[in-house]
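Let's start with one chain on its own, the form predicted alone, as structure tokens.
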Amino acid sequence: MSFSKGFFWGGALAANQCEGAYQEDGKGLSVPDMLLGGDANTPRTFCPQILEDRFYPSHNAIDFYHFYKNDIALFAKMGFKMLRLSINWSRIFPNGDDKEPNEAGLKFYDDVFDECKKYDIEPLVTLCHYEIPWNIAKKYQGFYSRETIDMYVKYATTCFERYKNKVKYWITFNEINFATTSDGAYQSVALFSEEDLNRTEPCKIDELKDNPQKRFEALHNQFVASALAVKKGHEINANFMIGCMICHITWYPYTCNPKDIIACQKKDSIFNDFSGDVQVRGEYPEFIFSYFREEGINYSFITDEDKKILKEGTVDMYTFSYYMSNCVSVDPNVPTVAGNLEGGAENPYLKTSDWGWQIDPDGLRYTLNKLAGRYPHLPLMIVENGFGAKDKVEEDGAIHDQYRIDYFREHIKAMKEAVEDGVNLIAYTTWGPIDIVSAGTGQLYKRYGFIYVDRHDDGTGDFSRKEKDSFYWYKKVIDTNGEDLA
């Protein structure tokens, strides 16, 4: 077996970490745009109102606001069939609670779904990937509130409607599972503290006042708002696909200590398996209400009509992003690693990445087949892989970065492996295939890209694009098909 005849492969994006012109043709503030960048010694920082004189990477990205002819442009040369990106919710509505959306934010998408299908480039739209309008976490307390339910519903409806005869796979939330943990609840669920609101010069991210029981309530009515999108999705347009998204990180017990082997049971099923089960079967499973009972959270948030919801809701895809895995121990003495949202007990058997993330690309395969055998009716995207790195420019201009080659050869392996163990895979979309701002870093300095973008944390750059190795050795996987990885 190999892969299909139509397999997607492709590339994914982000609005707020790629488009830019943050204030441009009508559009309001976003959540990351009030996120400070980083650097390699400073951490990423945030403060409720902007601040001259100080570098916001969002702002201006990329700039794939005014390049996106060039760049879709070089993403079919590489013989993309799909890109995922996200529609930015505060171009379509400034403040979130608009009665009417601002047409100009609505035309830019027209655009570039038009540019997509001009090179039969099949569109992944993200409703919502972290960017919510500043205005809904300031008045609302992000997704806190009902309210915030009703508006996501409206923004969801008006690009249904809008962009039904040319979108037709959608996500409905990115990486919804991260508001499971305490660095959820600023960029998932848009939930801020008081304090926190009254700030008046920036703090860290990790100092930002978490409250486990609001976040799992913001956490709740996101779940009810897609269902009801997807419910009205399929209203609009009954040939929609509209999926899930979830943060997949890969965790095995640091040990064969049976509590290594329970602990690590039990952070895998919270993190990875609760938020997949209720989008995908449409309730909640019963191993959270323990945890809710361990962490005192009071769950009567969850009604009876909202489990009806919940059922008439259910996803028809399943796509995840997958970059590392984790170890879990009992022992808070074992050596560590960062990863992707969450780091963990160090495995001894694997390489690092410079930003200490750990390579394993037999762990894909292993998440895929566990995933099929999870939800054995629905179609896998992997949407979200890659590999963030120090790229150096030649003197000739060349960029030489055959670590990410090898990085993507051995994860393609593994995918073709799954797709040969029975595992309904259709579709591959690498983050990011151009250099874009690092969402959990604000840096420009860790690429991910197949193309080089002249930008930096400093804000120097004139944005030029640039091919690296990996740009055409990517070219040549898609044109065989997944078969030439040489």
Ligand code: BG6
Contents of the next structure:
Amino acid sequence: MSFSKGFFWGGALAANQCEGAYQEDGKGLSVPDMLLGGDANTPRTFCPQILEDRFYPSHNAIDFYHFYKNDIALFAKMGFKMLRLSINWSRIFPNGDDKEPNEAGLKFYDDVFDECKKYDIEPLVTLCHYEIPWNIAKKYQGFYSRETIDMYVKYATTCFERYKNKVKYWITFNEINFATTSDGAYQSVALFSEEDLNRTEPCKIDELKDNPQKRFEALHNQFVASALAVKKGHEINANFMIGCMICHITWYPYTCNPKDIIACQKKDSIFNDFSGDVQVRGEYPEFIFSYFREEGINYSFITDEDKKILKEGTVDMYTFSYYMSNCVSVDPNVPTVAGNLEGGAENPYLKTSDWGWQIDPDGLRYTLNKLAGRYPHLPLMIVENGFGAKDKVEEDGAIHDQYRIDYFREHIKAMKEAVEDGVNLIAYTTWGPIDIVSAGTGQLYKRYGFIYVDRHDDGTGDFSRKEKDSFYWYKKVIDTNGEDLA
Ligand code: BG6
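Output block for the form predicted in complex with ligand BG6, input the form predicted alone:
Every chain and every other molecule in the complex is listed next, the one we just looked at coming first.
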């Protein structure tokens, strides 16, 4: 057994991390536009006003807005069958609560999808990849307000109607489970405290004030918004395939101490399974209520009417990101590591990336099998997987990123093993097929691409593109449908 004939090989991007042109053609500000850049020693910061003379990575990003034809041609040269990208909500509704959509914004994505079609690349479109219009954060407290549900559904409906003949595969929210953690408050549900909205100086992201009660209510509203959009999407085009998207961090018990096993099971349930269950099964799983009680979260916001909406808007496919695994321990003194969205206890059997994320291809096979067992009726898509690293441009212009090839080779092998195990995997879109802004750190220095972009954390660079060694390697992988990984 191997990858199916129509397997979707490709790559994945997010508008706010690649497009730039942050105020062009009527675009409004969105939450990521308010985040300042980080560098190797400083984390990224937030300020509720745009500060002159400071570097904002998303404002120009890699200027995909003007380079998209060039970049899609490069993806086609690698043989991409699918391109995951997001629509920047504030290009379509600049303030979120506008009466009419912005035609220039809609036209831009028409052009992007037409360009994909030219090369037979299937678009996979994320409606919201953390790109909530800033006005919604300021005026409505993000998804904490029920009004935001209506604004989102109107936005989703506008996109479904407009692109119904160009786009078949959709994702309602990127990594919806991010809001189960305190950092997810500002990025995922655009919920800021009053105090943070009144700041005049930038503050570190992890100093933003969290309110778990409001955050879980906002997440609930996002589930409702997603379910309403799924229902609407199917009415507009019955062939649409609409998915959830979960940031899947694979957790292992640090030891075989039963206390670690229980702690690990709980972590896995709340971080990974809770959001997936709501979107796939259309109901809150029982285990989350004991967590709510423990945390003192009043869950009376789950009304009977909302329960019905969740049931009627279940997804057609399960999509997820996978970068690494972490361990869980009840011992607070065990060594720890960093990670995507969350770190954890160190795994002595694994190596880490330059950013301290543990590299675990077997974890991907394990995860695919776990998900296929949990949601046996749904196809799976890996819509993010990749290796953020420091690349060196040699004097002759070459970029020898063997470390990236090694990472992908091992992960694709693990996918293949999972397919042999019987997993229904239909797509693999690698994260950042071209260098983009890092969501976590705001760095351009943390590079994921098969294609190098001359753009740097001090704002220099001419945006030129260059193919890395991994470009030719991935091309060969796609050409052979995953058979030649050498
Ligand atoms: C995922 C996000 O969690 O991780 C992406 O969906 C993000 O937006 C990716 O870029 C990698 O994380 P980072 O922090 O290295 O950019």
